[in-house]
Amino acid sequence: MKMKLQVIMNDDLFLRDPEHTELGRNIVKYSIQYIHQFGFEAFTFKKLAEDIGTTEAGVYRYFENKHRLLTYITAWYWSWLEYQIVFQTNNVNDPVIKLKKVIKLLATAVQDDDQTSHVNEKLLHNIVISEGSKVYLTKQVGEDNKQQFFKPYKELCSVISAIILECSPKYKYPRSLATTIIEMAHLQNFFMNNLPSLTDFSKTKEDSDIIAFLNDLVFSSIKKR
């Protein structure tokens, strides 16, 4: 028996919760499809309700903006991520060995996950390293972030600074860190495949040297000096 995976998203990001209709559904997982393949500037609301068989005003319903389902597809992706790190690193006791974990988890390509029929996580990841910034890279960034749109990210950080103290206690950055650790393992992604001179990685492409570079960069900040 398959299990099925919720996320539960802040009412605030959407008019109508899309988990609870087909077309809301629909919504999100072409939507998802249509910004991977063409990117966010090009996405419509008028294009996407074409390709779903529904009205440009129907895609409304759901969603404010363009802006606003990017921000929930971007807010899904950071609560879903948060949950994979919890549940890989539950039963780990060996603090470091839990902090390499996590970084794995980041650097390395996402696939697919079955327990959520209409997410593309694979795609969603994409999404999130090449258009994740615009989310909050925005003049409204501190009314959104006063309505907790970016809570799901934080506690995603909190939960990896909390594994960074456990390996280092009197560390003085944990947060700071957590968030280059995020940052970081999709920016070198998004220069090995685009901007090649800006990384060590273009020539081959994997990401366990992204891994390697990541712990070398981790453990390297917190050992005692």
Second form
Number of protein chains: 2
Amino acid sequence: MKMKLQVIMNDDLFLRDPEHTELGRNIVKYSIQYIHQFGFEAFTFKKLAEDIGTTEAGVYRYFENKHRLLTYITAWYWSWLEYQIVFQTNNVNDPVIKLKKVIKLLATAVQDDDQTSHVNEKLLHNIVISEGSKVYLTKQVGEDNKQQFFKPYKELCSVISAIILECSPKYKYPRSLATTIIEMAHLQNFFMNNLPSLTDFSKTKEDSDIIAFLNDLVFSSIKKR
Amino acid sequence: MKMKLQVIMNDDLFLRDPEHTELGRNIVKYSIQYIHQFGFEAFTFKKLAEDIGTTEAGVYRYFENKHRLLTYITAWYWSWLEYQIVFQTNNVNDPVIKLKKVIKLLATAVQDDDQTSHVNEKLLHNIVISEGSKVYLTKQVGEDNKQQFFKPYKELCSVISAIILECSPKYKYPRSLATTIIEMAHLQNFFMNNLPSLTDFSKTKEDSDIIAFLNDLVFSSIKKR
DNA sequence: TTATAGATGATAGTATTACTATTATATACA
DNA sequence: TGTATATAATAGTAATACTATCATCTATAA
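The form predicted in complex with the DNA, contrasted with the form predicted alone above:
First the chain shown before, then all remaining chains and molecules of the complex.
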């Protein structure tokens, strides 16, 4: 069985749908590579165009600016991740096992998914770790939110908070705990690799330590008392 | 009693010490105002210079670039906050009360501190919430770390993790829990005000709700079991 | 088969940003 | 009085973040 998985994106995120053309898919593909390698600050449409063999104006036909492109690829990531979670927790009845799977998915280095040829999920995962919060930490956050740019993130948060409530129906902070899990899965990874003394994982640098930390944090909080 | 409180800064953070001159103090003061009002992306040394009534080159004599300036003011904030914590938890014997005070200090809107005339801590607190993580979420994080730019943040993390261990000597993740408290105190505030559906505080929008959430999170985790 | 819409390429141009350099002036202090 | 220090004024450069125009190529509907 060979399937192609297509993420449906909010079409206010782009000017021309990058999924529809070779150039569009290349823009997404090479953006991910460039941002991963040199960081979002160093990333420009001109340099990207050179990498692809098109022109700056060519890229601008697809995305309004580089911030919008970052918003696009992170939104794509959250949608993809929600799908992974829904898929992998399907038919699991025990909500505790579900939540553990979620934590594991969030905190584990991703494998590139062959179903989506032009997106390297492994690189994208790393981008979301180090650049993801720049998407909303801006003065336009309100307007971007009105245009539903953060819907995939919010949906993921909803899914996780629903699982939390399944585990512990009376827990009072399911959404805040959900964002805590998401953000900390990423931030502890960033700290572990870049500012290790801010974590307790500096010796091993293992994803599994972060998972253990998050499991401990989450399940002691939501345990019925 | 009228005291002047001076934060000693790592002098690799600036080219010329802004505390020493009127212009320097103005650069810090007006940067904080500008970044608070328009955000870090819109902030340039040219616009700042116009606000102050000096020239772009004048600002460059104090700081290498705007990222370095942001690093400076956030480092200043963390140092100042650590002092507040040490001061306010002094003579408190019960580590649980200490930790609660820490959480409260982290999650409460700050009052402007008259002891530091040219820094508006209230605005700076908001800047650290919305721009603070941009300081380390860069490709230069390793080099900046070598130059000790994040020492104040790390010290704060150490102080908090020491209190956590006082509460619960066997707790395995004191540092990661400390950064979780710090980051979540800020991020839940940002979400509450900008993307409220990601939190459980959208109705009240009260700092006290965030404090309650963090207290619940922290004390259920470190409780002896 | 032709007309045409859609996508791309090539080129040019602008305002702003992120700096660096130089020179002159003001002040401070020894 | 001389000298160091800080600042102001000005100029200049390379890169960034766009916008605009026009020619070409290609797929497909008339």
